[in-house]
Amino acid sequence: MADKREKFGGRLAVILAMAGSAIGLGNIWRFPYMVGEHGGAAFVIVYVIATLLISLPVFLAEVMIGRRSHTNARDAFARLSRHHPFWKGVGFLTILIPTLIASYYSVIGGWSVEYLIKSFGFAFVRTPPEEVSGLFGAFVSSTWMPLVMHLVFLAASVGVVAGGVKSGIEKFSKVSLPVLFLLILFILVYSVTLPGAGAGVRYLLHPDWSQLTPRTFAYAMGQSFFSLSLGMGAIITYGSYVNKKENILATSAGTALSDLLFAILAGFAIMPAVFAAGVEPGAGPGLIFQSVPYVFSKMGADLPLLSGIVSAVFFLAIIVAAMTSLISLVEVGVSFLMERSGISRGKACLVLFGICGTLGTLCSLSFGPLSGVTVAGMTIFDLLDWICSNVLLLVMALLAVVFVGWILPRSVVRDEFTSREMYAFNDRIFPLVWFLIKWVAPVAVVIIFFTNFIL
């Protein structure tokens, strides 16, 4: 099985695929409103530090687990722990988590498809600014169209996975990531040239340290984890496709830096426009689907054609970003089914489409016909999001760094990190990386976990 396992074509392919997994809704949808809610530039600075000192070591740990085991995420822990019962059980989380996330993530992707269609029809330009935010509530609370968009988006993503690692995921990433960066740069140029956009630029460049609280640090670390796809099994799975001779420090650092760059570009693409339109920067999760369309509506009064074009480009960027991430989540389950059940990639994709499609349907209906079905006051959608983001991701990330830092022999970790001593620089900095993985990252994850519940 090991010698037949697919691999990425080279370093660029690895970085693009992993960056595709990392760069998603977390950057365009979540990062801007987190910045808006937690003090602008101060949050950005903490976010960058958290990514480099905490999230990157966790990322490296997950890549090492995947490449060393050379198998699917569920069996990786079992194989490296010599089938220890506890770690065999841990492996099931790596299948459960991405499947749950993919289910409601594809619902949000479906919203993006609907908003792209609205953009093509100049719906935001034709709707008065004070009414445009109501379009979102009317859409998500309906029954059939959100379901159709959810399934269309999910089918498109699963279709890429069905093509395989090289012919599907790698080829899609090589095209989509450069396109995504071009799209966000186009939006950024438009955004910063709007009248009044300077206030948004200053907001992102001048930190207000008085806004920093313990929760700000926890949220910055949590956002970094979410953005880099940590604790989802995706990086372990992608790591298993990395060649043994590849420098995983270079690929991991390249992925983290690409993710940071895109998040910051997204901030500069969205916040100046938000300030130009007089929208509250801390508008929360509705920033993308309610506040940003308000911007397009308001600007459309003077430049309707340009506003409509930028709106379409914006939501196209969201779709591409969401697809690259969803593809990595689906691949986790597909890889597991292929290796454990012996079924073809096509059949495994159909199984994942059925599971995620069904769970996603329940999530979508929770905004409409099933809105009255709640657990602890949360709808089905909110419950899955809360459990995954605040509990399961952090638990899985903690288990990954504990496994690499405390269970695997130091010699094995060093051998993997240096690619069997092929890279001298990796060997020189290994003591620092080992310290971060063994001590700093686990403590940081525990702090995030308890901060979410206590503060």
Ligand code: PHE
Contents of the next structure:
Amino acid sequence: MADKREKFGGRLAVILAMAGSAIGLGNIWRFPYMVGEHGGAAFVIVYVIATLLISLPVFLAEVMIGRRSHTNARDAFARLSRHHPFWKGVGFLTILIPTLIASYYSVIGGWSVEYLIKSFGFAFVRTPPEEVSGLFGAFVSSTWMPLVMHLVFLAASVGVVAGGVKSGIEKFSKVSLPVLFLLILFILVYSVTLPGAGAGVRYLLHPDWSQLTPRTFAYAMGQSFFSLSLGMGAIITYGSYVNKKENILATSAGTALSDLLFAILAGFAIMPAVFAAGVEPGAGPGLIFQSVPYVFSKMGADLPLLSGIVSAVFFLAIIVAAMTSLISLVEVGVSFLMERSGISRGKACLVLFGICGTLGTLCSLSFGPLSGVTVAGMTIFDLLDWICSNVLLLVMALLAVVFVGWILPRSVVRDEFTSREMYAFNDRIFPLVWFLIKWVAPVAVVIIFFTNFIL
Ligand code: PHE
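To test you: the structure above is the form predicted on its own. What is the structure of the form predicted together with phenylalanine (PHE)?
In what comes next, the whole complex appears, and the chain from above leads the way.
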């Protein structure tokens, strides 16, 4: 059974698939507005440090759990802990959480599809700037269109997963990631050459240290975890498709650096344009669906064709980025169902489509007909987003890193990290990595957690 499992082709394939998971709405939608809200360059510097010292060790821990156990995320914990009941329960959560996230992630993906269609019709160019942000509210609060778009987006992503690890996920990421980098570079060039863009570039390059508070650190770390797809079973699952001989330090560092690079490129693609149009940089989650279309509308007054093309490229980039991430979330549940109940990949995909489609429908409707249904003042969508990205993600990442640092024997971890002593450099830096996994990362996560809730 074990050797029948599919594997990624080689190092590049692993990096592209993992980077595909990592690079997503977190980079294009969340990162720029977090930078805008938390002190520009100061936030970026904290973010880079947090990624290297904390997220990368957690990432390595998840890859090791996956590759060592060579099974889906639920059974990985069970197998490596010799069926300890606590870790079996933890394993179950690693299936549940990504499935929840996939549900609302695909709703946002659906919005991007709608915005791509709007771009084709030059909707932003034709709408006066002051009215553009109203398009968003009108769209999300309607009943049917957001639902249809959500299901279309989900179906397309699940379709790729149904193709299998190598001929679905790997093939798709190999094409989509390079395309994505080209798309964002195109937007970046457009953005930084707009009159008045200099202020946005300066904003990203000049740290405002006065804005740094303990919360900034917490946000930077939380954002970095989300962006690297940690705490969701996705990296554990992808790790289980990595060849035993692969150098996991190289693949993990390659993924983290691509993700970082993409986030920074996205910042430079969005902020200069936002400044050029005179929009508030700290506009929050509405940034890409409200502030950015405002830019297109304003710029469209002089150069309508170019503005229309750039807006289509922008939303296409978001769709591609979100799809590869959604694919990795869906694959967690699919690999579990296939290995647990022995059903085919195709059937497992249908089950996942049913679950995420239904939950996503509730999330989508929570902007319209179900907006009155709230728990603790939050709509269904907000509640899911809040629980998953502020609570469950951190708890799961903590459990994964504690599992590797405290439950697995040091010799096993060393063996995995060096791919059975194949890589001398990994062997040399192992004591540092071990220290980061055992002490630094867990302590940091606990601190973020409390900062989020207490401060
Ligand atoms: N990393 C993805 C992003 O930046 C989100 C994601 C989280 C994907 C967890 C998979 C698992 O958008």
